[in-house]
Every structure is written in structure tokens, then in C-alpha cells.
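Single chain ahead, written as C-alpha cells, the form predicted alone.
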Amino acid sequence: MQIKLTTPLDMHLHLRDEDMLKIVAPLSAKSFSGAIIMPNLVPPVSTKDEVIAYRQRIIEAIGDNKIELYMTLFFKSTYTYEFLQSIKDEITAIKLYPAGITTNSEGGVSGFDIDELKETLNAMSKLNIPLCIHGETNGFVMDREAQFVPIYEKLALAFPDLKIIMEHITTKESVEALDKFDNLYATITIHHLLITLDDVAGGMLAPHLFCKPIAKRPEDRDALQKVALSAHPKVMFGSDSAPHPQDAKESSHCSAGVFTAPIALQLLARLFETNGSSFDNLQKFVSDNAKNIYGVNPKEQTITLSKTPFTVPQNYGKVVPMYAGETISWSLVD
């Protein structure tokens, strides 16, 4: 059995930089026709020149592979309308991180005072630049995303013309918020559709499944699966594939991030097949919804998946993928 996906898109992707970029960028380019590229480098991508330079480094890293690059800017409350207007054609969205909440987010937002954010958010609303948010507080780790939902709601009410993307949602509370506000949307990862905290820490610790937001409870995973498998029009696939060197994952200070880019489509095909959901819904979840939400129109490409066993490599360079060494039931057809 084979299925064909038209123009699959990864709407939340970390490609890192330098040697890591050269390892992981070609892998995403082989699977996806386009991707939203996260800006949390060191230092973060926050100027027009930095956006252009980072795009060029990615193009050089992917070589002959083709992928539409949707660049983002690291949110700062000091961005003016004039600055955002000057950079609008170079970016697809702006990514907001709460300060210190995840990898390379130290320069993010401390507190969510509407008055402090309104100049930039009003400018984004007028210029139709979506706001992507890593939605976690600094509370107890299992409650951080649910505690952030009221902030999403406050922002959605204060800026009704601003398209807000709740990134890599992991809780039923976030799913419930989707239908409360017209301007709230969400990405969902493959790992949060498959695992719970029990997979991360229920037995031997599994460092390569540790991420932020951390995987939650079975009822949260069920809520995510319900909207993904039914291709709810306000959700789309975003891998949040976040590579780290093996020694940074297998350490006492385990870095947060799950590397899924090379196997994401295969795992999605297995998930949709196992749950009896139509592959038409998979097409919507992994492409059509994102095109509608963001208004992007990438060059049409077809990716073929085959119901052929595939053994996940133990590593890609210095990065260990999710399910390393395990055999999954679907493969990419070159």
C-alpha cells in the first residue's frame, strides 16, 4: 500500500546552525515541501539582516533539496510598525518565548503586560503578521501550559485581528481554547500525539523523549488525537523537531527537544492508519490546514509513503532520533 501527500508542511521546525544545521536541514527538505523556521539561535534572529543571512545558511545546507523556508523573527516588544513593515516580506511570523522557559529563550518576554506589548502586537495586527507563542508559565512543569491558557485568551481578546498560533499544544485545556476565539490556532507535534509522561519517566528515564512542553497525561493525548485525526481546521502539523547532540541529551542537564524530522511523516501515517482515520484527513492536517491558516502557497510537490517496514537509524550524525533502532511500519519512497 502507498499513500501520496501533496505539499506536506512542517509548521514548527528547529534547524539550529553551523554543523548541526548541515546535519538536520537536508533531512527535513527530503520530507517536507515547506517549513516555519524557529528563530531561537544564539543570538536570536531579530533583525532583517539576520533573517536573510540565516535563510542563506539554510539554503546552503540543504544543497540540491528543495523546501520553502518560512522565516520567523524572535519577538521583542520594541519592534515598531516601521521596522515590521520593512521586514514583512522576509518573514512569515514572529515567535514569542516567555523568558528562560525553553532552549535559547533567555531574551524572551518577562510578564505579559498588555501595555508593554501593545505597540508591537498592534503593528503585527495591521500588517497581518501572525504571532507564534511557546505557551508556558514557570509554574509546576505539568501545569505550565494549562496555566498559560488565560494569557492566550487575554491576548486573543485584546488583539482580535491578530492571528495567534498556540505552538506545540499538549493539553486538553489548549484544545478547548481553540473554539473559543476566532483568532486562536495551534500546531501539534507527532511526539505529543504518541507519548505521555509515562513514556518519558514511567520506567527508565528516556532522555530522547524529554521536551518542553513535557508530554502530559493520557487524557491530554486523547484530546490532541481527536482534533488531529479529524483534521480540525484550526490545527496543523508542526514537528517541533529539536535536535541536540547526543552528549547534551544523555546527561544530567538533559536538553529539551525530540528529534523527529526524518520520521515524522511515517509516524503520522501509522497513527492515522492505526486509528482508522482517513488519509484525506492526514492531507489536511499536514498541509491543507496550514495553507489556509497562514495563507501560504508553496510550490506543489508530492511525497509518497509506502507500507514498508523501516528501521530508524541509531543516529543522524551526532543526533539521536525518536525511536532510534526501532522498526516502524511506513517508509518514505525516494
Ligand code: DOR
Contents of the next structure:
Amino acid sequence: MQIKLTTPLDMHLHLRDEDMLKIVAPLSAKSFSGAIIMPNLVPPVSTKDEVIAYRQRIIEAIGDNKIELYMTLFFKSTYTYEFLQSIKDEITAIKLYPAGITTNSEGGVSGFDIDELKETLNAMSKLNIPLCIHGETNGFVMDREAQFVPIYEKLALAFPDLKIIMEHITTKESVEALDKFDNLYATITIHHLLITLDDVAGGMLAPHLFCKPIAKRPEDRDALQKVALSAHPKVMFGSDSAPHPQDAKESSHCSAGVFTAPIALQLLARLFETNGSSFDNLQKFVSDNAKNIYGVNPKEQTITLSKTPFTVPQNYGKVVPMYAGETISWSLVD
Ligand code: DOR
Ligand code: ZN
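Previous: the form predicted alone; requested now: the form predicted together with the named molecule:
Time for the whole complex; same chain goes first.
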């Protein structure tokens, strides 16, 4: 059996820089026709020159493979209307991190005081620049995302013309918030559709499945699967593929991030097939919904997947992918 996906998009991707960029960027370009590129480099991408230079480094790392690059800026509450207007054509969204919540987020936001954020968020609303948010508080790790939902709601109410993307949602509370506010949307990863905390820490510790937000309970995963498999129009695929070197993952201070870019489409095909959901819904989840939500129009490309076993490599250079060494039932056709 074969299926064809038109213009698959990864609406949340970490490509890093230098050696790591050269390893991972071509792998995303092999599967995806477009991707939203996260800005959490060191230092974070926060000026027009940095956006332009980073895009150029990605293009050089990819070589021949074509992928539409949707660049982002690291949110700062000091961005003015004039600055955002001058950079609008170079970016697709702005990514907001709570300060210190995850990898390279130290320069993020603390407190979520509307008065402090309003100049920048009003400017983004006027200029129609979507806001992507890593929605976690610094509370107890399993509760962080659910505790952030009132902040999403406060922002959605205060800035009704701002498109707010709840990134990599992992809880039923976030799924419920989607239908309460017209301007809330979400990305969902493949790993959060497949695993729960048991897979990370229920047996022997699985560092390659450790990420932020941490995978949650079976009922949370069920809620995510329900909206993804039915292609709810406000959700879209975003891998949050977040490579770290093997020694940083297999360490007493394991870095957060699951590297899924080279296996994401294969796993999505398997998930939709095994749950009896249509491949039309997969097409919506992995492309059409994102095009509608973001209003992007990437060049049309077709990617073919076949139901042929694929053994996931042990590593791609210095990075270990999710499910390394395991065989999955779907492959990419070159
Ligand atoms: O697990 C994660 N890794 N979550 C994030 O939000 C950031 C990412 C990274 O950049 O490593
Ligand atoms: Zn991320």
C-alpha cells in the first residue's frame, strides 16, 4: 500500500546551528515541504539581521532539497510596531518562551503582565503576526501546562485579533481550551500522540523520550489523538523535533528534546492507519490545517509513503532518533 501526502508541513521545528544544523536540516527537507523554524539559538534569534543570516545558514546546510522556511523571532516585550513592521516580511511568527522553562529560554518572559506585553502584542495583532507560545508555568512538572491554560485564556481575551498557537500541547485541558476561544490554535507532536510518562520513566529511564513538556497521562494522550485523528481544524502537526548530541541526552543532566524529524511522517502514517482514521484526515493534520491557520501557501510537492518496514537508524551523526533500532511499518519512498 502507498499513500501520497501533498506538501507536508512541520509547524514547529528546531534545526540548531553549525554541525548539528548540517546533520538535521537535510533530514527535515527530505520529508517536509515547509517548516516553522524555532529561534532558540544561543543567543536567540531576535534581530532582522539574525533572521536573515540564520535562514541563509539553513539553506546552505540543506543544499539541493527544497523546503519552505518559515522563520520566527524570539519574543521580547521591547519589540515596537516600527521594528515589527520592518521585519514582517522575513518572519512567519514570533515564539514566546516563559523565562528559563526549556532549552535556551533564559531571555524569555516572566510574569505575563498584560501591561508589559501589550505594546508588542497589539503591534503583532495589527500586523497579523501569529504568536507561538511554549505554555508551561514553573510549577510541578506534570501540572505546568494545565496551569498555563488560564494565561492562554487571558491573552486570548485581551488580544482577540492575535492568532495564538499553543505549541506542542500535551493535556486534555489545552484541547478543551481550543474550542473556547476563536483565536487559539495548537500544534501537536508525534511523540505526544504516541507516548505517556510511563514510556519515559515507568520502566528503565528513556532519555531519548524526555522532553518539555513531559509526556502526560493516557487520558491526555487520548484527548490529543481525538483532535489529531479527526483533523480538528484548529490543530496542526508540529514535530518539535529537538536534536541534542547523544552525550547530552545520555547524561546525568539529560537535555530535553526528542529527535523525530526523519521518522515523523512514517509514524503519522502508522498512527492514522492503526486507528482506522482516514488518510484525508492525515493530509489535513499535516498540511491543510496549517495552511489555513497560518495563511501560508507553500509550493506544492508530493511525498509518497509506502507500507514497507523501515528500521530506524541507531543514530544520525551524533544524534539518536526516537525509536532508534526499532522497525516501523511505513517508509518514505524517495
Ligand atoms: O523538549 C524540548 N526541547 N522542549 C522545548 O521546548 C525546547 C526543545 C529544545 O530546544 O531542545
Ligand atoms: Zn520546541
